[in-house]
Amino acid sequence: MQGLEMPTASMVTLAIVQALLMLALAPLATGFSRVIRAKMHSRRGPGVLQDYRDIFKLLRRQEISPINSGTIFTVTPYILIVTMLLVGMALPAVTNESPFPIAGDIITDIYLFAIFRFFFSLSGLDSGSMFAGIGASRELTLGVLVEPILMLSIVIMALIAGTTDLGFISKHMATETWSAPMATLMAGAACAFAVFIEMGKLPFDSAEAEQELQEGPVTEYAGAGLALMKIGLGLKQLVVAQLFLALFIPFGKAADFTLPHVLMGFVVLFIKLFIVFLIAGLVENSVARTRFLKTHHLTWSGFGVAVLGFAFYLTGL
């Protein structure tokens, strides 16, 4: 396993200002997966820029609490932000290596996906609301069915790299000749499943009730909590959507911390961004939506897909 080293002051800002940018950049990204949605239902529906607005408007309102609630309820929306800036900011998104390391190992970042979804669900305990603790139920049980699949095919390319830093298996994936060719394509299908469903799309999600499944916990918030809830949901998309990009599309970003290339990397992450959220719009309002009760079946697919991967791992395929 590859050793961490010590960040240096350009690439700690450099993490500071990709973790800010995807902060900046969430309302967008659910915007405009609003807009394909609307042009698909040949309807006009809302601006690409409405989820700044909406946003806007929730934090100039009063932030109202149920009486039962705690003070899980309270912060979670500030754990959800920091826990997806944190993975930000050490996602390789520009650079072939790590801009912050130091939490850029593989198993930290699974334990912040974890402590998301965890604060996520318990809010909607914690909220006293019986709805609400539905949609958190939901979402456990959806954590179970999909972790195990973005968590293996994580796994693999940590095998294949010969280390858990996300940094040296995205170099690795960049700079190397692929040494397991059918183990890596079937890793990246099913961690884009995983990623899919991470995402809150259909059939795993309904846009146009979103109350029923996996934003089932924010029924109770309002206000400025509302809107800090909004935004680590987008968040999420982003860094999920990243994160895959880092691991199977390695390419195009920048090779050194030098101004021009780093901005470069951008412009090609941004690119990247825009045909990942085209394709999942495309995809999510494409198909129709199913039954909670029959998701396992669907992500038993995605698993074996998965187990595949790591069974051409060991036989070196």
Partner chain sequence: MTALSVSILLYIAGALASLALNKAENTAIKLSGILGALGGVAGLFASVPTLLNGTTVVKQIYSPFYFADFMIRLDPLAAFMVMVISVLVVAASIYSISYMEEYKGKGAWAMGFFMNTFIASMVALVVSDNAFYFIVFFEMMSLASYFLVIAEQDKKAVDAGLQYFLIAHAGSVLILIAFYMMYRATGSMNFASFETLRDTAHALPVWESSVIFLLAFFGFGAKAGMIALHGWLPKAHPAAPSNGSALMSGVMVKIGVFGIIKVGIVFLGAQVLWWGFVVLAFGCVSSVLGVLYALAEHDIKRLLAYHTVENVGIILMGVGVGMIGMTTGHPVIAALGLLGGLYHLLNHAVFKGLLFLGAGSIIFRTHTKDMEKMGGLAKVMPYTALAFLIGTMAISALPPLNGFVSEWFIYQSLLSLSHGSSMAVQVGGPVAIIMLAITGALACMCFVKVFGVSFCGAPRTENAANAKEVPAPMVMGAWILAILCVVLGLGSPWIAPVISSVATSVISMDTVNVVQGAALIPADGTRAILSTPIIIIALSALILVPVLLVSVFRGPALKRRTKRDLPWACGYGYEGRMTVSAGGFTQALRSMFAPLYTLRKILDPAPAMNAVLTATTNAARKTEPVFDDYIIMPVSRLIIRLADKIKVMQHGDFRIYCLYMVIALLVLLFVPVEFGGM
Second form
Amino acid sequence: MQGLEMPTASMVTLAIVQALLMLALAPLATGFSRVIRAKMHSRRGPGVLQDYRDIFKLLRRQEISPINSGTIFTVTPYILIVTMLLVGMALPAVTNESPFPIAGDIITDIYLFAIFRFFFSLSGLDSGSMFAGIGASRELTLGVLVEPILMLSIVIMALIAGTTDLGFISKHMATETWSAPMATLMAGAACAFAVFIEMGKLPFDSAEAEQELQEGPVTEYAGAGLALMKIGLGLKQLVVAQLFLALFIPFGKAADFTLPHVLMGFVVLFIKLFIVFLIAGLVENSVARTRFLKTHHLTWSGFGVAVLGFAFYLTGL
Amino acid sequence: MESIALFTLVVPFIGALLAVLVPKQCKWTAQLFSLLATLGTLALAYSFFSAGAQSTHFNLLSVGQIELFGFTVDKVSTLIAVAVVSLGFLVSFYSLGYMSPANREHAQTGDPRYYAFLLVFIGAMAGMVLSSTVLGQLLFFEITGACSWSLIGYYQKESSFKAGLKALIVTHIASLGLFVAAAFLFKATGTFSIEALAQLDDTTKTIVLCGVLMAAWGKSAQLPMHVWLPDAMNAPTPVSAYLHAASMVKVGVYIFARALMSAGNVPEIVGMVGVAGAIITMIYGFIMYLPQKDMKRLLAYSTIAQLAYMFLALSIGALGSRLALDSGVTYLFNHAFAKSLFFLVAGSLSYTAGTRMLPQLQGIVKGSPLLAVGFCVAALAITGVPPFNIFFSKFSLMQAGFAMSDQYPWLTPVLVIALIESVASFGWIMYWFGKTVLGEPSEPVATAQPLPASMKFVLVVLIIMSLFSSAIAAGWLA
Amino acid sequence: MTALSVSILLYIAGALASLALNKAENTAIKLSGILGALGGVAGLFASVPTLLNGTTVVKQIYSPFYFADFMIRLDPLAAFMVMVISVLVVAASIYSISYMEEYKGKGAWAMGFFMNTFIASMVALVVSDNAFYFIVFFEMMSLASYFLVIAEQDKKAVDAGLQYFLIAHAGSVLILIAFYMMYRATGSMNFASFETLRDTAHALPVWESSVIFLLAFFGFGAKAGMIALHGWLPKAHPAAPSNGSALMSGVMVKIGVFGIIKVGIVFLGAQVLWWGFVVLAFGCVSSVLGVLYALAEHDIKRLLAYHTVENVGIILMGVGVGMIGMTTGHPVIAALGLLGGLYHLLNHAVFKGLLFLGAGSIIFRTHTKDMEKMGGLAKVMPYTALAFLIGTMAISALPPLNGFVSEWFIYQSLLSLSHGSSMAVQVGGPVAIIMLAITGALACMCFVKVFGVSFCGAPRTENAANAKEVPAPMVMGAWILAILCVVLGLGSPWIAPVISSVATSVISMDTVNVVQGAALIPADGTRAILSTPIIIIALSALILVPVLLVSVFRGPALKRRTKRDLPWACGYGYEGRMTVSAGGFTQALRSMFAPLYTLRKILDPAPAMNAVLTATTNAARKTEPVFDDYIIMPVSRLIIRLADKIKVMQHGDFRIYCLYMVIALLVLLFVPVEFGGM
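Since we've got the form predicted alone here, give me the form predicted together with the partner chain too.
Below is the whole assembly, all chains and molecules, this chain first.
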């Protein structure tokens, strides 16, 4: 396995392009989810481009901050987008290897998600709204419950591939034969579960439970701030879905950095994301929100699956 | 050197006589003569070291070949002589302030018999420490017993009389051991000189040493002859500090140490018996801390436990470790100062606040900072926390013990128990420190009257000695 | 070596100056702080050259005790500890110049004395190369900090002080027994001779070295505040003044870890596999339980104290991996683990010091430790708030700050355990990783709560509303540490090699390579890469994207409207009391993890110990008169009865007495003549 080095200029360009593309496509993904929900509710729905219309409208509105909020409240939307963009740059979305390996270490990525969660919740507390406060508390609690599942499933993959770099794991999964297929499948199932929770979909959307909590930490945002928050949350869904895809369904990506292969990689990515959001939409609209205080039963079951996967790995399956 | 030693021995007795004959000036007579005796021991030490620090032996009185009385001037005897006599002076000086009508707990002036017996005691201690014969030790042993009886009963209450009599009888029974030892020594070697111990065969040596050990246990309040010490707290506090902390109880330790140093090869059984007795007393002493509410009784049991440490050290020394013997002697030296400090703090609390009952004392640090510092230093010193003095003796004791435990594996659990006891008593004493010294002043402390200068001076000197005495002792014995 | 002596002399000077100037408290406070800070700077001058060039200096000083030589040794590990101490001392001393005003009239001069003595004994401790002097300075360190803990002199502080001092003293006795056992095996109290136990030729039998290791582990572990022996930490650290708490949490507990490294690795060479597992296990449990219990607190200093338990656990995880690596013969794993542990030691000292100083600033102005009485402080204390935010981000291990870098190294070292041979090692790694991950998430939650409830939102009480920014020295002290958090994170490609060289010198191997250009690698190049400078550059560059987005599409929007609108309350009138409280924030999580919380109530030894104490006291009270009642009184009664019987001989008639004398004379004359025969 070759060593990791500083990325070349073309790799960096690709990384920036893919990150900006994800930024541009985030509202499409969330719009798509809205349409699926509408269809499953036997409605027509607002169309997949509705979120773009919403965002541009919001960007033109005045921003309002509650009376006791401070700098954290103002700054959070920017921080959310910036951290997700950085993860986006590092994902091996269209290529087998990560175009920006500096931020492509699994541990770094998980902790970049932690920055997201940290500031998202802190802004909820800063706004002074009680809905935001409870939403923040729930967001962090879910983070605690999800972390072991995500970490264990990723660690199993890291142990199988022998590295914590996302790109190398992805390449290993794409190109080599699977040395521990059962373990990989179990880890995949657990990771899918964890990613589903991280996407904030029902039954786990406790933090921004629209009916209960008025969208939680997002409650008090308005205007450009709200637009950026929406983009940020959509971007997170995209990024987290791609993390799962890169680890467990890495087929069809470009093996090198030539332009036709990369374009082909983008197409494959679109298709994969479409399927992922479709399945996620179908699942989320078939269930109701969990009672928050019972969530840990579900997450510990998910953790159990991951532990099973680890046991399989140890025994060499 | 011989004349200085004789001077040191005789001067306090003369002072005692003068104190009785000239009752008006008894206070000042006591100060003068105890100071002279102290200077005498210092001069003795100085001349000893300048003459090359060689152990010397002076014959005072002998009948033909039989040596009856004599002086031994060596490192250990000069060190301990300085300690006991200078503490005698400090206690006399303290009594200037303590034995006065201003004392809130025991308001009365010091009678001539108080100072007279105190001076006799100082002389007897000097004689005991410097004595080179068992007979001399025996003589001064009994003199100290008599002084103790008188001084314990000083307040002339029913309980004081009982306590004094108990002390006298128990220590006198213990002295039977010393009589037996003297008899066997004389029968085997024809002399009373302690050096002659080395010439004995093993059985006789064991009997002699066990006799000395029995006398030592009685005088130093080890189980089962410890019963007199807690009740001896009926004595005036300076007496408790001097007799029952600094010197009389050390007599037992000293005669045992002397015997071991002169005995050459000590039979193992002596060491084993010593260790067993020491560890049992240590545990018993600690357990008895727990119900005590009177500060002086707590300190009495603490003294019993600390003396057990000294016996442990000497017994390990009997098994063959020089470091252990040295640590026992330095422990004796250090403990004298630290325990006197603690007792004199208790006395000062009696004087100023009118009580020495621990539950009634609180917030001393706000009432009298000097007493708080004294209490703190004494507590830390006694429980063995560096940089105060007793830690250094305890450390070297344990070091010697562990080195010996290679040969005697049964020593390891004994040492571990001793260390556990050390931590436990640390906890208990610091618990009382927290309750009595810190916080808001209770009623007796808040209405405390100021301390006289003589008492303050002595406390300060003792605090300083509690820091430095270990270095002094280590350098002295090296 | 001279810089080191200068540093210690400056601390002693600060202590004595504070003592001497006890009437002029203002001057005493300032002088003690300035001299302490200068001592810290001198300490840095002493330690940094040794760290950079890896040499060891050994010196012997005069010792008045013939059974112990006063050896001083400045090797990379000692220099590292001196550096950690000095850094924190500089910040805390500068901070104390203003902070001690809080204690004027309540013994600030005494605290200056004890603080400087505490620091001096810590520095002397880490460079002592003889067991006797090590213990002396160890106890003096506990003694000095005891007086800091009882500073407030109320019942809670006194109880905290007693528990702290007792556990510290008991711990030092355990260490003492371990040292004595090593002395018995090697014949000398010098650490240089203890190190010979490391060679397999001189190694002790496994049971004996295991006993020594366990004694030292629990003794030093009590000082480090690891779980099961941590009871004193949440009581003692809050009771001390905040600069004292910063030093105690930041440096004193690290002395415990230093001791474990010294005994386990340097002296005994980590020869047995399960030792490393014990350390790793205690580390994992400490970290999870520490942060879990921190979540239940709303006293800010108690919360930070529990976080110290957590971070000590993380450091011990790194040390545990180091030991496992040494035993299994994988020096690279060992170096990596120890590097993570030592780096986290440094980082924790910096960010925990910062958090305690920040907490002290809050308490200075609001006069309360209860977070539920704070709120909205970020607007009135902006500098403190920003420094505190950096501290919370560092302790939550958010990239690119220092906490993340050291945790990254620990993660990599735990992953590298999978190269190990035995099943236990292979399972141990991922289990520890999971626990570290849970810890990270819990810490994140806890510090969002701390910062959010204290600094954000609306003020909850009058005191919080009327607070102002703290005086300049306090801000400076906190900012020194905040900047250091950033530097240690961004500068990690240049700092990690230095710490790595310390780690490899402890394990006695050649250096490992942990840096590639401006990036960190886990020592064998292919597996992972982390470059904090590049991350921060990327993050700063990416900020342009949303900024551009907003400014391009903004249109004719009005300026942001603030300071006018209340948060939405479903149509009801909004009240400050509606916001989530510190307790409410964590309530869901606490109910989910309820079994772990009841665990600490079940395993609390205090009620059992109290029962034993009361029983023993009663037994003692009954036993005390036994000797009098059953031995002495019967004997004296017997004697009196005998005397009564003999009394009949005293008639009072002198003629009978003359008869007695005659009889006696006759007996004495006849008996020797009849039976003597000589």
